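Given as structure tokens, the chain that follows is alone and in the form predicted on its own.
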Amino acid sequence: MAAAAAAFHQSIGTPHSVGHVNNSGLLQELAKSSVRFISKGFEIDIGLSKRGCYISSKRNVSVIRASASQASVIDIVSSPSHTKANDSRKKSNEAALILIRHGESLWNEKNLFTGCVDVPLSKKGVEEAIEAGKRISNIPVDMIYTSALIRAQMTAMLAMTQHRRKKVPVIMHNESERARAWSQIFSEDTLKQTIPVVADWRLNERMYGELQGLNKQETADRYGKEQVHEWRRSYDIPPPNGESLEMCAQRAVAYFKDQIEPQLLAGKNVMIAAHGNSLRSIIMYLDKLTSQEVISLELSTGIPMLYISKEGKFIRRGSPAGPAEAGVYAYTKNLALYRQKLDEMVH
């Protein structure tokens, strides 16, 4: 522990850093397990690899939060006593997982194949993202993951404008040493009111190859409805020079298992804003669907889905109907306590 703590302090230099750190080849992988360093009242939570520290140019330390007064990234409003809440969460390993398919994009509006082309939301898509935010406004969010595409990131950001906790989502930049240094937050109070947002290409929509930018109806007229349906809905047949759902699932599920699932198992509440096919892939993993079952799975744009992660299992709870709905919060004690605290803060 002493050696790990020394390596940690050598890497971040300052206790107020948030972002990704890479120092002289010392690299660790986020959130495979959780370690807390305590010294003279100063506490830090940081995810470490189960394999420990190792040398690699492909892995990064991710410091979720470091502050002199906050015990962990878990929101203090989760319970009347955040210390008791932390202890309870460690025992129950219970967390909320919210999945949101991005709102309608400008190319959805034009009926074009989009894939990995980076286009923004339409006016309707913006409205859908805001409505999604209202539906999850009473559900805790500690971490946000999005794809590298702007329509997913817009959806996440717009949704969080509706959250009653009023924390600000902040994208973590790790492109370079300069990006890490320039995006640091030096106000402890501001830091407490932020939610880390991690964007990664592995959550991208599947790449539609030579269909990207083509009109869907014109493509069906040219190649035949059956052929286009096979490209769009089969599990293992890709469009020309594109990805199949199976190929998309390989990267999306691997990322979920490697980076996101450990956060949930540690009790962090997570929101994922992504795409139809990357989310179908993750749901296939969560619900243990077969390759035949997943091809008939349809996800509406801007409609959040709630799962409860508990003791290594994922329980689907459907879509929260809105901030006035009480039923969804009765599923777990943690969600009920969180909403109760939000109500007390308002009054």
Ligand SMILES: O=C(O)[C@@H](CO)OP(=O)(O)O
Second form
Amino acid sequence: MAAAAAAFHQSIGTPHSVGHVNNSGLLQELAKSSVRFISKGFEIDIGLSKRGCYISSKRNVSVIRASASQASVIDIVSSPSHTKANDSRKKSNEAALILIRHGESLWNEKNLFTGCVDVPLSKKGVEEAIEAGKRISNIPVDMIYTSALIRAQMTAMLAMTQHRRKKVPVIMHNESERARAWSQIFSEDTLKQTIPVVADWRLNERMYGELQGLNKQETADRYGKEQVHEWRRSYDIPPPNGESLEMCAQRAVAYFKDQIEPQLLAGKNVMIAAHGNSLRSIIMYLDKLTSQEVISLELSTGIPMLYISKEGKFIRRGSPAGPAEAGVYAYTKNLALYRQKLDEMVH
Ligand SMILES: O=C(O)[C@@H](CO)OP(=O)(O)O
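Show the form predicted in complex with this ligand, please, the one above being the form predicted on its own.
Entire complex below, previous chain first.
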């Protein structure tokens, strides 16, 4: 059990001491196995003190990321038994990357500039998110990243209700020591059935400044179509007191490189649920688009896009059309094997 807790925190790269928590039967159990784990500069102590059970860890973030679990596509479906397929995958460290722009929000529906205003999905957006989930229901997901905004989080959660593997997405709370300690899981079996969800503001929609809440059509009538198009689609011209796409890309791509890419390189399959402009920024990086090319890139709400990450390269695989589509599973041997395992589980 202790190993599972350690592995989970290791796999999501959560930091440092998680502090003291109160005794309980489970924690007493945990304390019996009081032990120190040391792995490649990563050290975890689990034990019992006067104040209760504790788990503390010291580590170097980059070391943890480098040593993050190498669970293969096949491991995710079945027990950690070794198969030829997962061995070959470990060597290649191939991973799936799914990008989803959130479903329609209540302000998309009203044609209002939204930016960082935290608006939920519309009914249509809920349906789009469920539909997106069906399209990716046979693709492995080990980690989910979303923005800090509810429309992206709703999309990720609704999409995962459709996944055939039926793992439970759980939002990580690392905002304080207490939040981290109070949201720990102490069952190895439950951990295996869990997908960590990391929410971060750096994946937010670009901040639209003084346009937030204004109607897009009325703004075009007032300031002229060209001016509004420039605010909406130029690369480096920000709307009044807001972020340009370039400014949004600086924080979104930095987050991708720093937090998400190491997970992919370690073989983790990742889904990102985010926004039109934070995803355009990330796609610009993945597809090596120029600032001229990215301005004509438009993303539909609720349509998942699949990339394969292999040896530090990103291969765009388009959008899976549906769970029954054969093509997408032929993109890589591992995706085909993952799907085969899911089929075997059901029958
Ligand atoms: O209003 C917004 O936040 C965005 C996305 O909906 O609009 P735009 O299409 O101008 O990028």
